[in-house]
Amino acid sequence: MNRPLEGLLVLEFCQFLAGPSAGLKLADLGARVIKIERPGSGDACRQLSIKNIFVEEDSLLFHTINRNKESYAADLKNPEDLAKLKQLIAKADIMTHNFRPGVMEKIGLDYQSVQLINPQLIYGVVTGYGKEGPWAGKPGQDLLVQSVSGLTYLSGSAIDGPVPFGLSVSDIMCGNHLAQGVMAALIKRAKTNKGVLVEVSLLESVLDVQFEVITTYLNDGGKLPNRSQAKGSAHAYLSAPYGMYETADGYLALAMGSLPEICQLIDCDITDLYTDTHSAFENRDLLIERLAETFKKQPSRLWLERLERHGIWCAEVLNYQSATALNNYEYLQIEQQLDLGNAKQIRTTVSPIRLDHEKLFAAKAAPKLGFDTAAINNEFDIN
């Protein structure tokens, strides 16, 4: 299958997660992505591990976001290496970086300077808090960005204090936005035959993720999100029964559905708490607690069968072990195996995009540091 970005050359001057995750998406869609890495150490993510898991000399985390890429080792402070990189930039379609503001200007690889080398280059920049402004110099790290964005007051209950999201959500969403911006820039370049500057920041991305609730806050007299006092409420702005409930043998989640109908189906009396739809939010905490008492009496399967039979939107709450054992998990082809050589493989996820009914499986695993440098120099006649 021909992939839509085949023939495009991307130079990735990025490390950690946000920028490389954008490169991962471009690579999965067919672009040729060359990581520009520091000799000796490379992308700092090579040594940043989750649960201290390494595959040979590189972290498993590095492998998850750098499949389908090549590695070119170059020292940006070395004039000879910098000259070689400029030869590569002259042939590239896209270039991305996540250096702090001022770094690329100092070495002459900022957008204006690069435009003189390649006027058609699409130039993507990731920052923590914007290229300019009072926070431009602050470290852009996911937990810190979550902390200053308001996101941590949307999860958990009212008695929990701030609860950080259990994923690097600002990094991941910023990578998505960078890939989205780059692909929009490709369309603009096709029309104008000129380069495009694409800029994203972690803070803007994680704020954009919250567009529903921030818009509510801005149009609700400045009232803060009101998390439930009850356990299991999944949304600060939604009424009962929305949330998760403990059962006799696990947990189930309730989404959309008529509260009176649900209560009738599970034999839960709420007549003292519910008079109209407004009551579902005004008495949210008490209603959730009342429902929780009832759901604890029977196993999840019984409740699910009863509710699903009447069209109530609900689901069992699964952990990774049970979720990955589902028939639908296998049917959707969530996993792929990547060959690392030396009879070693890793299992990882696949791009969620299908093109012409086909999944975008990876051709190769993440590269070893500098593995492709000599071949790239030879291919592009760089000396």
The other form holds:
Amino acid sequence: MNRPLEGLLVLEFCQFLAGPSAGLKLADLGARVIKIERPGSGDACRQLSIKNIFVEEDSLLFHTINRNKESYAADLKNPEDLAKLKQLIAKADIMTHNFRPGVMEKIGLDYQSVQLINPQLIYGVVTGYGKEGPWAGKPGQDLLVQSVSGLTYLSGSAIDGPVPFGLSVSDIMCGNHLAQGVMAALIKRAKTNKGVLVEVSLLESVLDVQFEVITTYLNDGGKLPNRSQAKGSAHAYLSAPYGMYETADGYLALAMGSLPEICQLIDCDITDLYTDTHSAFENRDLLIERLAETFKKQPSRLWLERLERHGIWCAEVLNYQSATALNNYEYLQIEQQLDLGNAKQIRTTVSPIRLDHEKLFAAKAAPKLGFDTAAINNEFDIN
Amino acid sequence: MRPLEDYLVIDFSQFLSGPSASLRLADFGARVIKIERLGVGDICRTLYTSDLIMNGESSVFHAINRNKESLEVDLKNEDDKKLVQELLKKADVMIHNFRPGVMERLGFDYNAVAVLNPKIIYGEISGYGTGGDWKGKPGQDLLLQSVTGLTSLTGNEDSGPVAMGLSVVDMLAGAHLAQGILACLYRKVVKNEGGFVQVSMMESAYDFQFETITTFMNDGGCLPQRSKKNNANAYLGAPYGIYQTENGYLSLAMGSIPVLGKLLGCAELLDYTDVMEAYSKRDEIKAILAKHLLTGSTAHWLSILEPADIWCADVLNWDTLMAHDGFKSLNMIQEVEMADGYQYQTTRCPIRIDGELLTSAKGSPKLGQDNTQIKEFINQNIIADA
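Following the display of the form predicted alone, present the structure of the form predicted in complex with its partner chain.
Okay, now the whole complex, with that chain kicking things off.
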């Protein structure tokens, strides 16, 4: 198939998640992505495992983030390797890195320096907190960035204290933003024929995720988010019934909807708590607790049948086992299989974007450290 | 010069997912025209959050729809339909997030629009795909979090399901749509071809979980196990989490347990010398840490841990964040102004291009505020073409 970024060469000097997740997006959209890795150790993510799962010498985590890429081993502190890399940079369309501010300047691969080698290069930089200010030197780690961004006061209930998102949300959003910025830069470059600098940071990305609620805060006199005291509430700014409710055999989620209609359908008396639509805000916690008492009495399926029939926005709360067993999970082709050679395979996700009616399958497994060095040297006449 | 200067985006979408994609394209320099239903407009205008109404509309609408124009039309009226068709002939991008079948009925599905303009990039967002047995279900963020297992990752072991307290799936779907559209716009520059980009919230929710769901696929189908207390990631060992201190909270990322014990003066932690114990004994390690960190202030612990390069941070709310120079130096807040002079503050685009902050002073549009101008624009173009 005709992938939009075919023919483009990306050099990825990034490690861990944010930068490499952008590289994965570009690879699935058709670009050729070469990881530039330190000989001997490579991307530190190769040894960073979750649940200690490794696939041969590299972690499953590394395989997840770095499929559909090549690996070129080079030591940035070795002058010979650096000279080779500069030859490669001269041929590239895009390079990305996530070193702390100042590192690439010392090596001589900062944006200004590489423009002399390749004036049309698109140069993407990921930092934790931007390149200036008192936080510029701090480690750009997801949980720490979530913690300083105010995000931890939006989930869970008020009695919980700060609750972080249970995934590396600032890394992942930042990777999405880098991919967007790089592609916008490609369009700009087509007009100007000049290189473009794209800069993102984990902190700016996780603030962008909060843009709706921060805008509310900036214009409501600076009121901090007021999470519900009730267990299962799902949004500090939305009124009852928005949340998740325990049933006789599981949980169900209820999004926004008319409380009088819902309560009639589930036979729950709220007349003492509800007089008009404002009550859904004013008495949010009491209303959520009242509904919770009713929902506990019957199984999820019964409630869903009653509510869905009337167009109420609701769903059963699923875990990975029940979620991946859905017909729709199979229908959407969430999974693909990567071939690791010697009859080994791993399963992972596919790009979430469909183009011209096709899913962007890419079954190439992540590269072993330096696997492509010799072939790349040969192909680009690097010596 | 902005990357998408001179590009025209026609956006039929409502709420957050599609409009967040067109906001990004607007900040990249495109002209974005919202196509809004006569008399009502984007339902987000009246979807009140926190009861905060600004200049007649919800705060959320203002955040999502700044830097855009509004064309108010009745797509079932032939004259209005013709007007929108003329606009689509001029457009580079069209976006919608109606449920499957709606655009076919209105005559603005991809096949119909591609006849008008074969070079257009057509982007659509659905909840659960455009076919299959769930295509008719409402694509609402909390419901998507609930059916994709996402609510089993946040909170502690005994918390039950915990939602991420933002419409994160909407925003991811919007981000993925913007990526697909940008990729196709680049292809259009090179090959002069149109494109059809489809994103579903369900696929976007799994892409967000690609690390954890890949683990689930390959570890024999074990469900994520959140730690008893102080959980921040179901798959990571101690100390990863947020801990209460004497006067606030402290977050701790990865770090060796005995090293932490030594630095913090906590003898009980010195015995956990086997690195595997950080995961296998995380509940007891976290309990020891939690008890110990309560005995000192956040600043005290930071003053010990930061010089030793331990990954840690204070836990801030928006008041303390925005008072900090680390935040101020980002210049993340901008003030925008609506056509009627109403001003409000909001965040800016998080991406910098060539060192420039992609700010824009233009606030959100009142429903139909650009009708006259857009009609003139189309009439002039029709005359010019004739």
